[in-house]
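In the form predicted on its own, a lone chain appears below as structure tokens.
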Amino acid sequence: MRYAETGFNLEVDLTRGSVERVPTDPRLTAHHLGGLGTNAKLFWDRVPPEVSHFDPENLLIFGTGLLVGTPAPGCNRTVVSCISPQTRLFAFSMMGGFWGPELKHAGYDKLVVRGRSPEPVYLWIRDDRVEIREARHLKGLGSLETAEAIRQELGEPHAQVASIGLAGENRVFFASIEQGKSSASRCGVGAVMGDKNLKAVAVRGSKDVYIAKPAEFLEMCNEALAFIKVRAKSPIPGVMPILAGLGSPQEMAIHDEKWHTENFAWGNARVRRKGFWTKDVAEQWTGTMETMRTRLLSCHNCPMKCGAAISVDTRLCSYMMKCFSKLTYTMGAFSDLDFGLRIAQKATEHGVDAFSAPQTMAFALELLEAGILTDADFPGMPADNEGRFYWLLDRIVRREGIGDVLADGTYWAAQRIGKGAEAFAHNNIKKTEQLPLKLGMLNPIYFLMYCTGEKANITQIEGNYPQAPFATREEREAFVKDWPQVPDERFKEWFVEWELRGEKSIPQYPPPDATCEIVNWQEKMHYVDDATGMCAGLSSFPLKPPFHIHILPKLISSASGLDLDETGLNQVTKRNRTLVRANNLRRGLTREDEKPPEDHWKNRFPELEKQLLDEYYRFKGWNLDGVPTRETLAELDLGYVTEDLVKRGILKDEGAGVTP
């Protein structure tokens, strides 16, 4: 029997119209759990580097954790894989909600999607009965729309649907998969949908997921919930409010904006905007919130209450917001509240990315503003700013004149206009758009993680440790006395040393070695959280979680029967990340694209950059030119990878190919 997976995978092939019901290798599990790590294994075998995003060859993978479904508090995540078109690597985006739980209870732990279908689809998942049924009268609805109509058309009220609207239909490179409590948005993993003619995926479930020790798993998840009541009575004093308690960041929750609407840039991340937040603008924008938002929301088997549903609008359905979404039109627009939330809901609908979407119209503004673009390219736009963000919306998604470009992203839209534009997309990580913080000082926690982190999102990197030093060496003192959660006591040295100012403040501090320690501890975080489905808000993205490094073996291991122990873990979550990198090595990934954006500080420390890449690459079993050398393949079971490295020229013998 397997324990806490089903042990197989549902294998559809749209070209041929097939479906498959595979039974998968649990050495695979005890190598890389689930969820990201089996998808990174999947594409390694099945995906070379001559696929490209829209070749019928790229798979899309819908990857469940190796929890979701089990009693585990959190435990919901899908991590949704493919080749992207935004950065031509290998992508994956993450979706809570109630989909992944109720695919994992149809009995399957993985949906692979290949092939392309030459008539728009869906898939109805129902336990062991799997149709791939006719689309063509949802062509054109919004991805909530969709959900509700299929709902209806199978008589099916609690079906969990993952659907596209119009921009994944049209191959918009920042398309997303939207599923009601949840979207996978990052990376155009709703475009790549849309090429394969998939409207949506519907799934029912009715089987049970069976636990090794049952006893033991439970009372971890009732001290799991202690600690979350715990919490909530105690929220971390002196960072901000949304990040005080646990979850994702409690932007729904809370209306104190000051924090985001003061560091980060609006527009096209160009302008910070110090003392915008007044007695006013939060009256104004705290009476938004309280009308548009009907109730708080969390995903399967979770009591966080991050994400809230929106309704705006009657005529549409009410949409999920969390986190910093409910910001970035926004800001974009440099317009308020009421705006953001109402654009939101048609951003919501089309299913785009709204991080990439209104950095991709404040993009195309800015030209228009230089001259690069004219105002013949932008006929009938409206005159307000807040109506050129609807019209752009609108033409982007269906790909009509300028939108057709701006689809593409600002990076690949710049490659597209020429006459300069490529200075405008200023805010690319690789070529993945961001709403980056303009500080002033370069920070070298955050230079590694923006750097060398392939989640094209930095929420989703950052994490345990904090984001800078508390004002005083009484606050960090106190705040290190209850820290459980730290890999070893150097974690607390080295925070309770961290100044704001003088000799032990950013950029020189921490120091190099520090550096690649706490962003190792907060990436390995992630990916642990990637393989199981552990929801990041109680693992690795709050200060102080439920669930860390030296909890999460046991719970893993009693959940699975996999024998694992710390040591165990970090050499799972070290090869994950390692065949992570090895896939995007293999598709051109090199050491010139690990860089932030050149505006993203004021100031800038060449020398002390090309140190931290450096000490972190030495770090990771990497030579110099970012890539695992022989001894660290091999010390991870990866000797395929070696082999296929080495072929490719990518891995040279020691001392060749190494930026000096």
The other form holds:
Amino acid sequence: MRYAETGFNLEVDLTRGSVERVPTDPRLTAHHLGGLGTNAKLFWDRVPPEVSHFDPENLLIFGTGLLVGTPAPGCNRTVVSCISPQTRLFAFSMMGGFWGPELKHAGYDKLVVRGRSPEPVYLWIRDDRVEIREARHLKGLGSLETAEAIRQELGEPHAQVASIGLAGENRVFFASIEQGKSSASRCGVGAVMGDKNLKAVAVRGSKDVYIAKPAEFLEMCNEALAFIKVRAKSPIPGVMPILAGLGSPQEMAIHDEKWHTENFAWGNARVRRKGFWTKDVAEQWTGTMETMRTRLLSCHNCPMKCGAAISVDTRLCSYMMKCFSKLTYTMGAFSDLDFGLRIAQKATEHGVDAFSAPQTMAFALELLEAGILTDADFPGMPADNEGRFYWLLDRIVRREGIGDVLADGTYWAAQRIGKGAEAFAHNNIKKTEQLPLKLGMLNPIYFLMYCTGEKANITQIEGNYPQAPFATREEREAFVKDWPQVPDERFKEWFVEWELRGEKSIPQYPPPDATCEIVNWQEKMHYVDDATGMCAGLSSFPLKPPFHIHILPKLISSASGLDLDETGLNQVTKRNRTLVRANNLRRGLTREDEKPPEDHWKNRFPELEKQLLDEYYRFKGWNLDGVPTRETLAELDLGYVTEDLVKRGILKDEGAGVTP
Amino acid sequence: MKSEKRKKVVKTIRIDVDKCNGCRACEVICSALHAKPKYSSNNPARSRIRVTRDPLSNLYLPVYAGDYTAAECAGRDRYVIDGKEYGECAFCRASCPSREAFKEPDSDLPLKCDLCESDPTIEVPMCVQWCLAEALTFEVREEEVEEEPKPEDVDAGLTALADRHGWDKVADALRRLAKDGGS
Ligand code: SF4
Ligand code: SF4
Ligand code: SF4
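Same protein, different condition: the form predicted on its own was shown, now please give the form predicted in complex with its partner chain.
And the full complex, kicking off with our chain again.
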């Protein structure tokens, strides 16, 4: 009997058109839990570095977390993995919504897709019955249109559908997989789905998911819900409103966007607009939101309602969105919220990432202005600002003209364009567009997170530690008073001591050893969530969440029956994190790649930065090249990784890699 | 069956569809509560509350499972409320041959909301407790009512089986099982 998980993966080979239900090894669950952990293991075993992103041998895995489909609130994440066309590394893009739990109830922990279909197809999974169905008639349809068409032709209004739009079909490097309320957007997972000629996966399940220790487990769920209610009434003082509560940043519910519009950069991530958020703007944007937002929406079994139904036409819901995608198009185009919400509808149907797409378009217009691209590259482009963005989006998702170049994202487009275009692709880490954020003074914690985050997205590594100190010691002392989420008391001391200015402020404070611990803790929590399928919004992302390192081991063990305590969970998490790195090291990741966007901070400190990275690598049990040492790998039962990395000359013997 | 006057505790769940955020927590916890042993599994397909969701019409409608019916309605209704069109069976609580909802997925036996009848007693139904959006709220009041005794769940289950297999076969099966000690 397997608990929390189903014990089966669904393996689909699109080249041969075969479908197989494969039992999984319970020892892998004990070693990696599920989700990202077991995805990384499958990639290590089956996708060697010789396989590149658009090879049929590239796997596309939809891996649900271990607790997905159990009653644990917020456990609904599916981790989509493939080799990314953008980063050329192992991708793990997450989606919430309803698809993952449905797959679990259909009787599978993962859907593993390999090969490439000669014709467009979609998958229909109805419990044990799985069909590869013809999808020629769906070609060119938007992601939501596709989902709707499939539900109708199957006569299954409650099927959950993950699908791609034109962008995925045309292998746009930042194409997303859309799933109605949520999407797996980062790193171009939609392009790989399109490359496989897989238009959609529809699922409907009606099987049980079992719990090992029901009474204990349910009590923990009830306690979490009680805590969520308390937390809803007590937002954290001194923090901007969208981050003061739980869940994703509450941008659908809260209208105050002073923080984003004035602190984040507009256009191609360059221009800060102090004083932008006037009373007039606030009124206008509030009006837009109140008119267009027709309902607040949650993911499966979660009360946080981070998402919203948005109406931009006669329909009561034209699409759904959440979080900062509210503003990325608006800010990319120096426009207003009305434009942002309207173009986001098109972008969602086409299926593109809401960070990368607007930045890539703004990048193109900057190149035009700089004379690196010319009018000849934009034949027929309208003269008005908003019109240009619609035009560019259309070219990109169709890969027409300049759109074909831009569809590779700013990094690869700049390589193709040359003539100095590289300097305009300035807001990337590991070849992927980042939040448009440009700041003054280097923050050591964020420096390490930008450098080493292998998800290549700051929001997937930051979270539980405040982004900045509060102004007064009294406020900081009050904050740490009820802070059971920290691993130990030192984290509180570091925060109390942390000042806005003076000796104990950034970049020197927190000192490197504390910085390592803080970064490690925040990253660790994300890796726990990525394995359990818990939404970061109830665990690794907000301040003071209901689920944390002292609670999660018991939640996981009572659900799954695994014998797991805090030490054990730390060990599993470290193993998963190390295996992700191992996959990427053998794909060519080096220390060279580990840096923040060039101009993220104005004030840089090369010596301190080197010291930070050295210490963090050491802290992680890696050598100074960022490669896990033999000892680290042995301690994590990853002997097979040692062997491979040594054979490939990545893990060098004594002396070379300078293991301290 | 004769009707009679008596004091009755009326338990009402108020459903505010505008507050529903579509999370299905109610389905999750209802099906978990009714698992045997309690909370040992969950499966929204077995839930006694189902949320009809049509996201692109912004339509979310939690409906509770009511009585079993042997035959589907002859005529159907479509409601349009606030620009939302509700399907022909949308508001109906019946466990009915015309649809999948409110039936055990493996046996097809009818499901009915029992307001969390449980030992120890659950004061506020679990679906209400887990609906933090307050789309579901619970009220208890006392009323004097004329009430017809309702068929028990077992009766409804047996009737459903009989509708499918005929009374003779069901009676045969019962006799046989009873002889084996019901194992
Ligand atoms: S916290 Fe928000 S994003 Fe996360 S599962 Fe809940 S509703 Fe979805
Ligand atoms: S728990 Fe409440 S908000 Fe969630 S689906 Fe059910 S009725 Fe709607
Ligand atoms: S009241 Fe209890 S039995 Fe009825 S639907 Fe809600 S949880 Fe299920």
